[in-house]
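This document starts with one chain, in the form predicted on its own, laid out as structure tokens.
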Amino acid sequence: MTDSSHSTAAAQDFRDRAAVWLRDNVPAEWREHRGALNEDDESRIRSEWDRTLFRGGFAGISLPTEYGGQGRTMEDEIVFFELAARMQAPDGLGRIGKILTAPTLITLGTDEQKAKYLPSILSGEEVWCQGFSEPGAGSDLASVATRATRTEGGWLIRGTKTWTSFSRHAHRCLMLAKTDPDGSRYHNLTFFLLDMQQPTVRVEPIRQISDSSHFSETHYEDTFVPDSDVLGEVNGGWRVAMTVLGNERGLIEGIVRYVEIRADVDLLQTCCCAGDPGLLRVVSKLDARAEVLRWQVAKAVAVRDDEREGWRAASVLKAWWSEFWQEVTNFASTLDCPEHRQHWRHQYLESRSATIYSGTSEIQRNVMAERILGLPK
């Protein structure tokens, strides 16, 4: 057998037991009612889903197996995105942890951070925060106002986060700070692994407009962080955040958002206008369109290696998928099934914001025609 068919029988082998696994293992609890579940009932199934793939052994399919990962190709984190979006599997609340914090250490951190914090975030034990965005710096990362000022043995934060995801559940948020307000921009950040659970961390949930407190409003009031959760060099965080939100809008962020797309355009074509052939033509084109989404995922996977075509190729993702996202709910939420109008009802609210978080697709199409096209600024 050739190397290439070897890979390739590997790689189906995958697949298949990938598949079985799926079918065995997505709770229905989620599946059946995943729209009309409360908070806690939803954040009780992802938490369990985490820890459920990693007994399964898909936690970190493509990391490294000296972190902890399962040491399988990028295409093969993608085959098991695309599987469990067929299934209409739960995304994990330790999402953050696995798509932002897990890569950026293995790029960035010092062997005692990665032997200190990949475990726990591979197994589910602990959920990661990002404290990026702030009341007075939201698509203008590089204001931010949050002070972070020396003291023995390491620093203490004192500031405030907004629109924080997951913070209310967190054990650790990725935290960018200002270590040098004489320093020039840009310069002048430092970015810290700080834990959340101490008692001078203050969590304010904002209640969303479909009801749910996925993001908070987080005080931290002189928090002590160790100069051993200092990831990078001090003040140069921004190097750390670039990082961040590479993966933040790359690849993995894009074939998550995948699964929840595809697994609403499924839902539409079984279900609620699965006896209108009309409804059905305008769900086909929704559906040839997620698939491109897919492809356009896959495209970034193939080119990845190429620093510049890796780049133009995982750029254009975020943009797409938040509004299209948009066009799917917006549809949904047009149709009477009487079966699914609450779900529906959930999901056009909760993609209300999609346009706006990870970078406002303003920001997302500036980036795009500095970076790409070479535009003018």
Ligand SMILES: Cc1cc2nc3c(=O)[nH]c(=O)nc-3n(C[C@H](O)[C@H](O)[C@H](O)COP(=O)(O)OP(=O)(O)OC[C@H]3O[C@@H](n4cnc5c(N)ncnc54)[C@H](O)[C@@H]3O)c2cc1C
Second form
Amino acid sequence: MTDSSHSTAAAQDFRDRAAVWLRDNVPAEWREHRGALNEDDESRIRSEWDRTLFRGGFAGISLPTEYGGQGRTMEDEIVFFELAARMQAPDGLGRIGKILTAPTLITLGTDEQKAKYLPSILSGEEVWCQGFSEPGAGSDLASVATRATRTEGGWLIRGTKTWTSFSRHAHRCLMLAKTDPDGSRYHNLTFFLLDMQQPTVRVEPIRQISDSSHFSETHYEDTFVPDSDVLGEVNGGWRVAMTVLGNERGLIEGIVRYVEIRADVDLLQTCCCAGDPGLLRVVSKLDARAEVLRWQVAKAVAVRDDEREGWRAASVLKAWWSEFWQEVTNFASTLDCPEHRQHWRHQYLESRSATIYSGTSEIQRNVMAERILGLPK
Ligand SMILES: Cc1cc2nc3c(=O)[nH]c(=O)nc-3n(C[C@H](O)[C@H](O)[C@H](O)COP(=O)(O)OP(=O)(O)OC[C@H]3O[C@@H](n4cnc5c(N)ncnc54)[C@H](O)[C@@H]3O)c2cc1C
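The form predicted in complex with the named molecule is what I want next, because the block you gave corresponds to the form predicted on its own; please supply it.
Full complex below, order starting with the chain above.
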């Protein structure tokens, strides 16, 4: 995942600095006991990690400095994620803010919205969630039924969203709601930056098979959003949602997941299968495929500015990493590594959902069939 710019002394200097910083800052509690942590401890460590990254100068590595980022290249961001994976660093609670909200605001937000939200996203003070899916609208996102009606100075949101990750900790929500019930499909939705900490928001955690409750059903009972927190045009929310999904299904998510999978394969190699030549042969095949995944991330980086190619690469990457991760955790769950039994139990259960969120495998294959192979709908 290198190009000529990366052979420069500046890139090497960044890599060295990041490696030293990660070695000194990754919490031992996470590295050594992650699979056994309860949910509160897990959330506390992930929240602290967001702040630690910011203090260390590693938040928003590729975001422009004018918005509080580090102004470095995407290649540097990838280098950091790779090193973080090898050091078993946590994934912060601010993931939606950094991966989805920040790039969308930079592309489509007003100057006021950027100034208001970007600093607290990068510093780890504010956690964001994504209010897209509803009990009756998942893959078919355009059919969301949550209503936004006009009121003085803004809008009132009424409806139910589901599978809302991070909502228990969230300060803000990327909310997609219907503003024109008579308008045509794709032209009747508006995108809001909704304040979650209002009494009209009710969050009901959903218990997952891993026993965690990372997501919730969230209810909005005339929740107010001022006009200044409309992102994009009124009834132009579909365009904003597609920008968000482009980020979600695309590059950064792919990098983050590659990091996690790489760390899992490393763990198999260095610990759980070490000393057993038969098992190590299986792991060497997984290792080779992790390299293919790395290559796919690199490809997605290379075409990221080309809208058409970027979507294609993102769909392939999403289907590939999610299904591959399940294979890794399927294999790991057949082992009996006393040190990492809890970890693999956790990873096996967590990876079940990977082929559902950010667009299911079936939806990704539809995209590949239609947009890459040009097959009829
Ligand atoms: C762990 C996790 C976290 C999530 N976090 C969030 C979040 O933070 N915010 C949020 O808004 N949503 C979130 N989601 C929801 C996620 O985006 C949806 O689950 C996903 O879009 C699928 O929608 P659905 O569950 O309604 O399934 P459906 O759309 O009802 O699909 C059911 C099945 O039908 C298949 N299917 C549907 N349409 C087609 C088609 N056209 N062609 C072929 N097959 C099809 C699907 O692939 C799937 O297998 C999360 C989901 C999970 C699992």
